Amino acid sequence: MLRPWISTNLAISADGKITSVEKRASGWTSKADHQRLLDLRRGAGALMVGHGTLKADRMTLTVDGQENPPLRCIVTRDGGVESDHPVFSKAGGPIHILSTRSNTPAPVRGAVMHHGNLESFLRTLRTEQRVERLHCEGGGMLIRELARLDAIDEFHLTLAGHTLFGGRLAKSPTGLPEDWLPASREFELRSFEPHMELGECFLSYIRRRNAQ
(Lines of atoms letter the chains of each structure in order from A and count residues from 1; the text may use other names and numbers.)
(Lines give C-alpha, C1' and ligand atoms only; values in the text may rest on other atoms or scores of the structure.)
Protein backbone atom coordinates (compact mmCIF):
# COMPACT_ATOMS: atom_id res chain seq x y z
CA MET A 1 0.00 0.00 0.00
CA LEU A 2 1.39 3.39 -1.03
CA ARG A 3 1.21 5.60 2.06
CA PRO A 4 3.29 7.81 4.36
CA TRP A 5 5.53 6.37 7.07
CA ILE A 6 3.18 6.31 10.09
CA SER A 7 3.78 6.66 13.81
CA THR A 8 1.21 6.63 16.61
CA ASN A 9 1.14 7.88 20.19
CA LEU A 10 -1.16 6.97 23.08
CA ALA A 11 -1.23 6.94 26.88
CA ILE A 12 -2.69 3.95 28.72
CA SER A 13 -3.66 3.37 32.33
CA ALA A 14 -2.23 0.54 34.45
CA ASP A 15 -5.05 -1.72 33.24
CA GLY A 16 -4.45 -0.97 29.56
CA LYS A 17 -7.24 1.56 28.93
CA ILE A 18 -6.80 4.78 26.99
CA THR A 19 -9.52 7.06 28.26
CA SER A 20 -11.98 8.03 30.94
CA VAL A 21 -14.75 10.59 30.56
CA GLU A 22 -14.02 12.35 33.85
CA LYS A 23 -10.27 12.50 33.16
CA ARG A 24 -10.25 13.79 29.59
CA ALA A 25 -11.18 17.39 30.31
CA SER A 26 -8.35 17.98 32.79
CA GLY A 27 -5.72 15.65 31.38
CA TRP A 28 -4.48 12.73 33.41
CA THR A 29 -0.82 12.23 32.55
CA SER A 30 2.22 14.31 33.53
CA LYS A 31 3.57 17.51 32.01
CA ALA A 32 6.52 15.43 30.81
CA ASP A 33 4.15 13.20 28.85
CA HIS A 34 2.47 16.26 27.32
CA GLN A 35 5.87 17.59 26.28
CA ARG A 36 6.68 14.20 24.75
CA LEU A 37 3.43 14.42 22.77
CA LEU A 38 4.50 17.78 21.36
CA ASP A 39 8.02 16.54 20.59
CA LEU A 40 6.68 13.52 18.70
CA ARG A 41 4.72 15.83 16.40
CA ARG A 42 7.86 17.52 15.14
CA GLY A 43 9.09 16.34 11.79
CA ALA A 44 5.72 14.98 10.70
CA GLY A 45 4.24 16.21 7.44
CA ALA A 46 0.74 15.51 8.76
CA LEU A 47 -0.98 14.92 12.10
CA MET A 48 -4.10 12.75 12.24
CA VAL A 49 -6.80 12.12 14.82
CA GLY A 50 -10.29 10.66 14.99
CA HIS A 51 -13.19 13.08 15.36
CA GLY A 52 -14.21 11.69 18.75
CA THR A 53 -10.76 12.26 20.21
CA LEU A 54 -10.47 15.70 18.61
CA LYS A 55 -13.80 16.70 20.15
CA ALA A 56 -13.26 15.21 23.60
CA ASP A 57 -9.72 16.54 24.04
CA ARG A 58 -10.29 19.90 22.27
CA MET A 59 -7.17 19.29 20.19
CA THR A 60 -5.75 21.85 17.74
CA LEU A 61 -3.00 19.61 16.26
CA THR A 62 -0.36 22.33 16.14
CA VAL A 63 3.43 22.46 16.37
CA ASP A 64 4.88 25.73 17.63
CA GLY A 65 7.87 27.24 15.90
CA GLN A 66 7.73 25.07 12.78
CA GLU A 67 8.14 26.99 9.53
CA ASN A 68 5.98 24.58 7.53
CA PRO A 69 3.35 23.29 9.98
CA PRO A 70 1.99 19.78 9.33
CA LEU A 71 -1.36 19.14 7.74
CA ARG A 72 -4.12 18.57 10.30
CA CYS A 73 -6.17 15.50 9.35
CA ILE A 74 -9.46 14.54 10.99
CA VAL A 75 -11.17 11.21 10.36
CA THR A 76 -14.92 11.09 10.90
CA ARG A 77 -17.74 8.74 9.95
CA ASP A 78 -20.18 11.40 8.75
CA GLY A 79 -18.07 14.45 7.92
CA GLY A 80 -19.60 16.52 10.72
CA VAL A 81 -16.94 18.54 12.53
CA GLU A 82 -18.19 21.41 14.68
CA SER A 83 -17.39 24.75 13.05
CA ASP A 84 -16.70 26.35 16.46
CA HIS A 85 -14.05 23.78 17.38
CA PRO A 86 -10.73 25.47 18.32
CA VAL A 87 -8.89 23.59 15.54
CA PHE A 88 -10.44 26.11 13.11
CA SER A 89 -9.38 29.19 15.08
CA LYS A 90 -5.82 28.16 15.98
CA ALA A 91 -3.21 28.93 13.36
CA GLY A 92 -1.62 25.80 11.94
CA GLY A 93 -1.34 23.61 8.89
CA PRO A 94 -4.15 23.11 6.36
CA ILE A 95 -7.08 21.03 7.64
CA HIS A 96 -8.19 17.90 5.78
CA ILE A 97 -11.32 16.00 6.83
CA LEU A 98 -11.97 12.41 5.77
CA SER A 99 -15.59 11.24 5.88
CA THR A 100 -15.69 7.44 5.76
CA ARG A 101 -19.46 6.89 5.52
CA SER A 102 -21.32 9.84 4.04
CA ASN A 103 -21.67 9.77 0.25
CA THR A 104 -21.79 13.55 0.09
CA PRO A 105 -19.97 15.04 3.10
CA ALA A 106 -21.08 18.59 3.76
CA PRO A 107 -18.31 21.13 3.15
CA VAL A 108 -16.68 22.55 6.25
CA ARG A 109 -15.40 26.09 6.01
CA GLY A 110 -11.63 26.21 6.28
CA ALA A 111 -11.13 22.53 5.47
CA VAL A 112 -10.50 20.30 2.46
CA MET A 113 -13.10 17.50 2.38
CA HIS A 114 -12.39 13.91 1.35
CA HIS A 115 -14.69 10.92 1.02
CA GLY A 116 -13.61 7.29 1.02
CA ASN A 117 -11.82 4.80 3.25
CA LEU A 118 -8.71 5.27 5.32
CA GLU A 119 -6.50 3.37 2.89
CA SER A 120 -7.39 5.65 -0.02
CA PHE A 121 -6.93 8.74 2.15
CA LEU A 122 -3.43 7.64 3.14
CA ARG A 123 -2.62 7.13 -0.53
CA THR A 124 -3.91 10.63 -1.31
CA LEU A 125 -1.78 12.16 1.43
CA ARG A 126 1.31 10.47 0.01
CA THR A 127 0.74 11.06 -3.70
CA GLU A 128 -1.12 14.38 -3.84
CA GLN A 129 -0.02 16.12 -0.64
CA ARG A 130 3.54 14.68 -0.68
CA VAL A 131 3.33 13.67 2.98
CA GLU A 132 6.25 11.39 3.84
CA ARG A 133 5.64 11.08 7.59
CA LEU A 134 2.26 11.01 9.33
CA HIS A 135 1.73 10.97 13.11
CA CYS A 136 -1.57 9.69 14.56
CA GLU A 137 -2.75 10.52 18.09
CA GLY A 138 -5.79 8.23 18.32
CA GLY A 139 -8.35 7.32 19.22
CA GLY A 140 -8.28 3.61 19.64
CA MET A 141 -10.70 2.80 16.83
CA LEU A 142 -8.62 4.76 14.31
CA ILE A 143 -5.42 3.10 15.48
CA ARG A 144 -7.15 -0.27 15.23
CA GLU A 145 -7.94 0.46 11.58
CA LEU A 146 -4.32 1.44 10.95
CA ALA A 147 -3.26 -1.84 12.59
CA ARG A 148 -5.76 -3.77 10.46
CA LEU A 149 -4.15 -2.24 7.38
CA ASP A 150 -0.71 -3.03 8.84
CA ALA A 151 0.09 0.65 8.40
CA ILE A 152 1.80 1.41 11.73
CA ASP A 153 5.60 1.71 11.50
CA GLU A 154 6.34 3.15 14.92
CA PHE A 155 4.27 2.96 18.09
CA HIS A 156 4.83 5.30 21.05
CA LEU A 157 3.16 4.55 24.36
CA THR A 158 3.02 6.14 27.79
CA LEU A 159 2.19 3.63 30.51
CA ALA A 160 0.60 5.64 33.33
CA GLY A 161 0.90 3.26 36.25
CA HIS A 162 -0.65 5.73 38.67
CA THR A 163 -4.20 5.29 37.32
CA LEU A 164 -6.78 2.52 36.90
CA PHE A 165 -9.78 3.19 34.66
CA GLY A 166 -11.56 -0.17 34.57
CA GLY A 167 -14.64 -0.91 32.51
CA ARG A 168 -15.37 -4.00 30.44
CA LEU A 169 -16.07 -1.85 27.38
CA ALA A 170 -13.41 0.79 28.02
CA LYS A 171 -11.22 1.32 24.96
CA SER A 172 -7.74 -0.13 24.66
CA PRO A 173 -5.00 1.09 22.27
CA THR A 174 -6.80 -0.80 19.50
CA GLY A 175 -10.32 0.31 20.33
CA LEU A 176 -13.23 -1.63 21.77
CA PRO A 177 -13.07 -5.42 22.22
CA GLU A 178 -14.01 -7.18 18.98
CA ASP A 179 -12.58 -9.65 16.47
CA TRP A 180 -8.87 -10.30 16.14
CA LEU A 181 -6.75 -8.43 13.63
CA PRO A 182 -6.19 -10.31 10.35
CA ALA A 183 -2.75 -11.32 11.67
CA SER A 184 -0.46 -10.50 14.57
CA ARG A 185 1.60 -7.34 14.22
CA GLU A 186 5.05 -7.79 15.76
CA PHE A 187 6.97 -4.80 17.10
CA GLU A 188 10.45 -4.44 18.54
CA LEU A 189 10.96 -2.40 21.70
CA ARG A 190 13.41 0.40 20.88
CA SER A 191 13.13 2.70 23.90
CA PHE A 192 12.15 2.12 27.54
CA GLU A 193 12.20 5.18 29.82
CA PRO A 194 10.80 4.61 33.32
CA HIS A 195 10.05 7.70 35.42
CA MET A 196 9.36 6.43 38.92
CA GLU A 197 8.76 9.91 40.29
CA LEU A 198 5.94 10.38 37.77
CA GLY A 199 4.52 6.88 37.96
CA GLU A 200 4.93 6.69 34.17
CA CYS A 201 7.04 4.89 31.61
CA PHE A 202 7.66 6.08 28.04
CA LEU A 203 8.02 3.30 25.46
CA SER A 204 8.71 3.28 21.73
CA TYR A 205 8.35 0.33 19.33
CA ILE A 206 9.30 -0.27 15.68
CA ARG A 207 7.33 -2.61 13.41
CA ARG A 208 9.25 -5.80 12.61
CA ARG A 209 8.52 -6.16 8.90
CA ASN A 210 10.91 -9.06 8.48
CA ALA A 211 8.82 -11.14 10.91
CA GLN A 212 6.05 -11.70 8.36
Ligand SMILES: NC(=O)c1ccc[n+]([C@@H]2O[C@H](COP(=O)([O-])OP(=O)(O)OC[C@H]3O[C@@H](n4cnc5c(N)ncnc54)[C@H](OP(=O)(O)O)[C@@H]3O)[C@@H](O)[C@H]2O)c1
Second form
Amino acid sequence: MLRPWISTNLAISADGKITSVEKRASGWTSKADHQRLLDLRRGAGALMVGHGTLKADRMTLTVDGQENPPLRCIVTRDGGVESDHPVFSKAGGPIHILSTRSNTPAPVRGAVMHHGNLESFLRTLRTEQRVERLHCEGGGMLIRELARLDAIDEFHLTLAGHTLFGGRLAKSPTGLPEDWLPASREFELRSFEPHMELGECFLSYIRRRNAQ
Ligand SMILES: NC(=O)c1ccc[n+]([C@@H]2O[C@H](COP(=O)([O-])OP(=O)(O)OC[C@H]3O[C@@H](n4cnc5c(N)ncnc54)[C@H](OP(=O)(O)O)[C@@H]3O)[C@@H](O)[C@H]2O)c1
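Show the form predicted in complex with the ligand, please, the one above being the form predicted on its own.
So here's everything in the complex, that chain up top.
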Protein backbone atom coordinates (compact mmCIF):
# COMPACT_ATOMS: atom_id res chain seq x y z
CA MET A 1 0.00 0.00 0.00
CA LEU A 2 1.45 3.36 -1.02
CA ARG A 3 1.28 5.53 2.08
CA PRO A 4 3.43 7.62 4.41
CA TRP A 5 5.52 6.06 7.18
CA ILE A 6 3.09 6.00 10.11
CA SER A 7 3.82 6.44 13.79
CA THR A 8 1.32 6.44 16.65
CA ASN A 9 1.47 7.65 20.22
CA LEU A 10 -0.74 6.82 23.20
CA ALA A 11 -0.64 6.69 26.97
CA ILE A 12 -2.19 3.73 28.76
CA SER A 13 -3.24 3.19 32.35
CA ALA A 14 -2.18 0.19 34.44
CA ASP A 15 -5.27 -1.64 33.18
CA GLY A 16 -4.51 -0.88 29.54
CA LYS A 17 -7.06 1.88 28.98
CA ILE A 18 -6.62 5.16 27.15
CA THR A 19 -9.62 6.92 28.59
CA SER A 20 -11.23 7.39 31.98
CA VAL A 21 -14.62 8.04 33.48
CA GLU A 22 -13.74 11.74 33.40
CA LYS A 23 -12.78 11.31 29.72
CA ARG A 24 -9.43 12.82 30.60
CA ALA A 25 -7.24 12.62 27.56
CA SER A 26 -4.50 14.86 28.74
CA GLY A 27 -3.34 15.99 32.13
CA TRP A 28 -3.43 12.52 33.72
CA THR A 29 0.15 11.73 32.74
CA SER A 30 3.30 13.69 33.63
CA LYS A 31 4.56 16.92 32.12
CA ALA A 32 7.45 14.87 30.72
CA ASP A 33 4.94 12.70 28.89
CA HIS A 34 3.24 15.78 27.49
CA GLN A 35 6.61 17.06 26.31
CA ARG A 36 7.25 13.69 24.68
CA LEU A 37 3.90 13.96 22.90
CA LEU A 38 4.98 17.33 21.48
CA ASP A 39 8.46 16.06 20.56
CA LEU A 40 7.00 13.10 18.67
CA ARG A 41 5.09 15.50 16.44
CA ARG A 42 8.30 17.01 15.14
CA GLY A 43 9.35 15.83 11.73
CA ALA A 44 5.88 14.66 10.76
CA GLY A 45 4.46 15.99 7.51
CA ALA A 46 0.97 15.33 8.85
CA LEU A 47 -0.69 14.79 12.21
CA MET A 48 -3.86 12.72 12.36
CA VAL A 49 -6.60 12.06 14.92
CA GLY A 50 -10.06 10.55 15.00
CA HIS A 51 -13.02 12.85 15.47
CA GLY A 52 -13.61 11.41 18.97
CA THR A 53 -10.16 12.47 20.14
CA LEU A 54 -10.39 15.84 18.44
CA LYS A 55 -13.58 16.54 20.39
CA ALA A 56 -12.60 15.00 23.74
CA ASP A 57 -9.19 16.66 23.87
CA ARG A 58 -10.02 19.91 22.08
CA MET A 59 -6.94 19.21 19.98
CA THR A 60 -5.44 21.85 17.74
CA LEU A 61 -2.63 19.66 16.34
CA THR A 62 0.12 22.24 16.18
CA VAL A 63 3.89 22.26 16.44
CA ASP A 64 5.68 25.33 17.76
CA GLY A 65 8.30 27.10 15.68
CA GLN A 66 8.10 24.97 12.57
CA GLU A 67 8.32 26.82 9.28
CA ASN A 68 6.14 24.33 7.42
CA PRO A 69 3.66 23.09 9.99
CA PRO A 70 2.31 19.58 9.46
CA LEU A 71 -1.07 19.00 7.84
CA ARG A 72 -3.81 18.47 10.40
CA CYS A 73 -5.92 15.45 9.44
CA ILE A 74 -9.21 14.48 11.04
CA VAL A 75 -11.01 11.21 10.36
CA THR A 76 -14.78 10.93 10.71
CA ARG A 77 -17.55 8.80 9.25
CA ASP A 78 -20.10 11.48 8.54
CA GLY A 79 -18.02 14.62 8.40
CA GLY A 80 -19.84 16.60 11.06
CA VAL A 81 -16.83 18.40 12.49
CA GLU A 82 -17.97 21.41 14.52
CA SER A 83 -16.95 24.62 12.77
CA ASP A 84 -16.35 26.38 16.12
CA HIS A 85 -13.77 23.80 17.25
CA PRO A 86 -10.46 25.47 18.27
CA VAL A 87 -8.58 23.58 15.55
CA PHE A 88 -10.07 26.06 13.07
CA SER A 89 -9.06 29.17 14.99
CA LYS A 90 -5.52 28.20 16.01
CA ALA A 91 -2.86 28.86 13.39
CA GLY A 92 -1.29 25.66 12.10
CA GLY A 93 -0.98 23.44 9.07
CA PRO A 94 -3.71 23.00 6.46
CA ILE A 95 -6.70 21.01 7.76
CA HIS A 96 -7.83 17.91 5.86
CA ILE A 97 -11.00 16.09 6.86
CA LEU A 98 -11.65 12.53 5.70
CA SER A 99 -15.30 11.51 5.75
CA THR A 100 -15.59 7.79 5.13
CA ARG A 101 -19.36 7.50 4.78
CA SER A 102 -20.75 10.64 3.29
CA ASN A 103 -20.32 10.83 -0.50
CA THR A 104 -20.56 14.56 -0.40
CA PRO A 105 -19.38 15.70 3.02
CA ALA A 106 -20.67 19.16 3.87
CA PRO A 107 -17.84 21.64 3.37
CA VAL A 108 -16.21 22.89 6.54
CA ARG A 109 -14.77 26.37 6.25
CA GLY A 110 -10.99 26.31 6.40
CA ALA A 111 -10.70 22.58 5.63
CA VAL A 112 -10.07 20.43 2.57
CA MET A 113 -12.73 17.70 2.46
CA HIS A 114 -12.01 14.14 1.31
CA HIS A 115 -14.31 11.22 0.79
CA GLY A 116 -13.23 7.58 0.70
CA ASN A 117 -11.72 4.99 2.97
CA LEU A 118 -8.72 5.41 5.21
CA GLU A 119 -6.49 3.46 2.85
CA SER A 120 -7.20 5.74 -0.10
CA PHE A 121 -6.77 8.80 2.09
CA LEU A 122 -3.32 7.60 3.18
CA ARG A 123 -2.43 7.10 -0.48
CA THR A 124 -3.63 10.61 -1.30
CA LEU A 125 -1.55 12.06 1.51
CA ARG A 126 1.52 10.32 0.16
CA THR A 127 1.02 10.96 -3.56
CA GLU A 128 -0.74 14.31 -3.71
CA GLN A 129 0.32 15.99 -0.48
CA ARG A 130 3.83 14.48 -0.51
CA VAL A 131 3.59 13.46 3.13
CA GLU A 132 6.43 11.14 4.02
CA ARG A 133 5.75 10.76 7.73
CA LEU A 134 2.36 10.79 9.37
CA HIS A 135 1.94 10.81 13.14
CA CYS A 136 -1.35 9.63 14.64
CA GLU A 137 -2.40 10.49 18.20
CA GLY A 138 -5.40 8.19 18.40
CA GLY A 139 -7.85 7.43 19.50
CA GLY A 140 -8.40 3.73 19.76
CA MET A 141 -10.89 3.39 16.94
CA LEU A 142 -8.58 5.05 14.43
CA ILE A 143 -5.52 3.14 15.62
CA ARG A 144 -7.45 -0.08 15.37
CA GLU A 145 -8.21 0.64 11.71
CA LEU A 146 -4.55 1.47 11.04
CA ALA A 147 -3.62 -1.83 12.72
CA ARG A 148 -6.22 -3.67 10.63
CA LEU A 149 -4.59 -2.22 7.52
CA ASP A 150 -1.19 -3.14 8.98
CA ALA A 151 -0.20 0.47 8.48
CA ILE A 152 1.56 1.20 11.77
CA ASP A 153 5.33 1.36 11.46
CA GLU A 154 6.24 2.93 14.77
CA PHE A 155 4.31 2.58 18.01
CA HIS A 156 5.02 4.89 20.95
CA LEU A 157 3.51 4.13 24.28
CA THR A 158 3.58 5.67 27.71
CA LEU A 159 2.81 3.10 30.34
CA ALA A 160 1.29 5.15 33.16
CA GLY A 161 1.09 2.41 35.74
CA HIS A 162 0.19 4.88 38.47
CA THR A 163 -3.49 4.94 37.50
CA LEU A 164 -6.34 2.49 37.05
CA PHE A 165 -9.39 3.51 35.02
CA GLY A 166 -11.59 0.42 34.91
CA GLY A 167 -14.71 0.74 32.81
CA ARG A 168 -16.49 -1.84 30.70
CA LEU A 169 -16.63 0.73 27.91
CA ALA A 170 -13.18 2.23 28.45
CA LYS A 171 -11.20 2.22 25.24
CA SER A 172 -7.85 0.51 24.79
CA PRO A 173 -5.18 1.45 22.21
CA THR A 174 -7.24 -0.53 19.70
CA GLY A 175 -10.55 0.90 20.85
CA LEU A 176 -13.41 -1.11 22.27
CA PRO A 177 -13.19 -4.90 22.18
CA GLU A 178 -14.23 -6.00 18.73
CA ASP A 179 -13.28 -8.69 16.29
CA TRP A 180 -9.71 -9.93 16.13
CA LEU A 181 -7.34 -8.11 13.86
CA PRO A 182 -6.76 -10.14 10.69
CA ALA A 183 -3.46 -11.20 12.29
CA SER A 184 -1.41 -10.18 15.29
CA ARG A 185 0.90 -7.26 14.61
CA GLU A 186 4.33 -7.73 16.10
CA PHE A 187 6.67 -4.94 17.07
CA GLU A 188 10.27 -4.79 18.16
CA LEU A 189 11.21 -2.73 21.21
CA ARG A 190 13.54 0.10 20.23
CA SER A 191 13.64 2.16 23.38
CA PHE A 192 12.64 1.70 26.97
CA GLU A 193 12.82 4.66 29.32
CA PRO A 194 11.59 4.00 32.83
CA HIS A 195 10.99 7.08 34.95
CA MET A 196 10.77 5.82 38.52
CA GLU A 197 10.07 9.27 39.90
CA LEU A 198 7.08 9.69 37.58
CA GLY A 199 5.79 6.15 37.84
CA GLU A 200 5.82 6.00 34.04
CA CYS A 201 7.73 4.24 31.33
CA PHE A 202 8.22 5.58 27.80
CA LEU A 203 8.38 2.84 25.18
CA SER A 204 8.98 2.93 21.43
CA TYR A 205 8.49 0.02 19.06
CA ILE A 206 9.06 -0.57 15.36
CA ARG A 207 6.91 -2.95 13.33
CA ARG A 208 8.68 -6.23 12.77
CA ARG A 209 7.89 -7.04 9.16
CA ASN A 210 10.43 -9.71 8.36
CA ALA A 211 8.58 -12.08 10.72
CA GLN A 212 5.84 -12.49 8.10
N1 LIG B 1 -4.48 8.13 26.47
C2 LIG B 1 -4.20 8.60 25.28
O3 LIG B 1 -3.04 8.69 24.89
C4 LIG B 1 -5.31 8.99 24.35
C5 LIG B 1 -5.03 9.32 23.03
C6 LIG B 1 -6.07 9.63 22.18
C7 LIG B 1 -7.37 9.61 22.65
N8 LIG B 1 -7.62 9.31 23.93
C9 LIG B 1 -9.01 9.25 24.44
O10 LIG B 1 -9.68 8.22 23.72
C11 LIG B 1 -11.04 8.59 23.58
C12 LIG B 1 -11.42 8.51 22.12
O13 LIG B 1 -11.24 7.20 21.69
P14 LIG B 1 -11.96 6.65 20.39
O15 LIG B 1 -11.55 5.23 20.19
O16 LIG B 1 -13.39 6.99 20.40
O17 LIG B 1 -11.23 7.60 19.40
P18 LIG B 1 -11.19 8.18 17.96
O19 LIG B 1 -10.74 7.14 17.00
O20 LIG B 1 -10.41 9.41 18.11
O21 LIG B 1 -12.68 8.62 17.69
C22 LIG B 1 -13.68 7.83 17.21
C23 LIG B 1 -14.40 8.66 16.17
O24 LIG B 1 -13.47 9.11 15.19
C25 LIG B 1 -13.93 8.80 13.89
N26 LIG B 1 -13.17 7.65 13.40
C27 LIG B 1 -12.16 6.98 14.03
N28 LIG B 1 -11.67 6.03 13.22
C29 LIG B 1 -12.37 6.09 12.08
C30 LIG B 1 -12.33 5.36 10.87
N31 LIG B 1 -11.46 4.35 10.68
N32 LIG B 1 -13.20 5.69 9.89
C33 LIG B 1 -14.08 6.70 10.06
N34 LIG B 1 -14.18 7.43 11.19
C35 LIG B 1 -13.32 7.13 12.19
C36 LIG B 1 -15.40 8.54 14.07
O37 LIG B 1 -15.98 9.84 14.11
P38 LIG B 1 -17.53 10.17 13.81
O39 LIG B 1 -18.26 9.78 15.06
O40 LIG B 1 -17.53 11.63 13.56
O41 LIG B 1 -17.92 9.36 12.66
C42 LIG B 1 -15.46 7.88 15.44
O43 LIG B 1 -16.71 7.97 16.08
C44 LIG B 1 -11.20 9.98 24.12
O45 LIG B 1 -11.74 9.91 25.42
C46 LIG B 1 -9.79 10.49 24.14
O47 LIG B 1 -9.64 11.43 25.16
C48 LIG B 1 -6.62 9.00 24.79
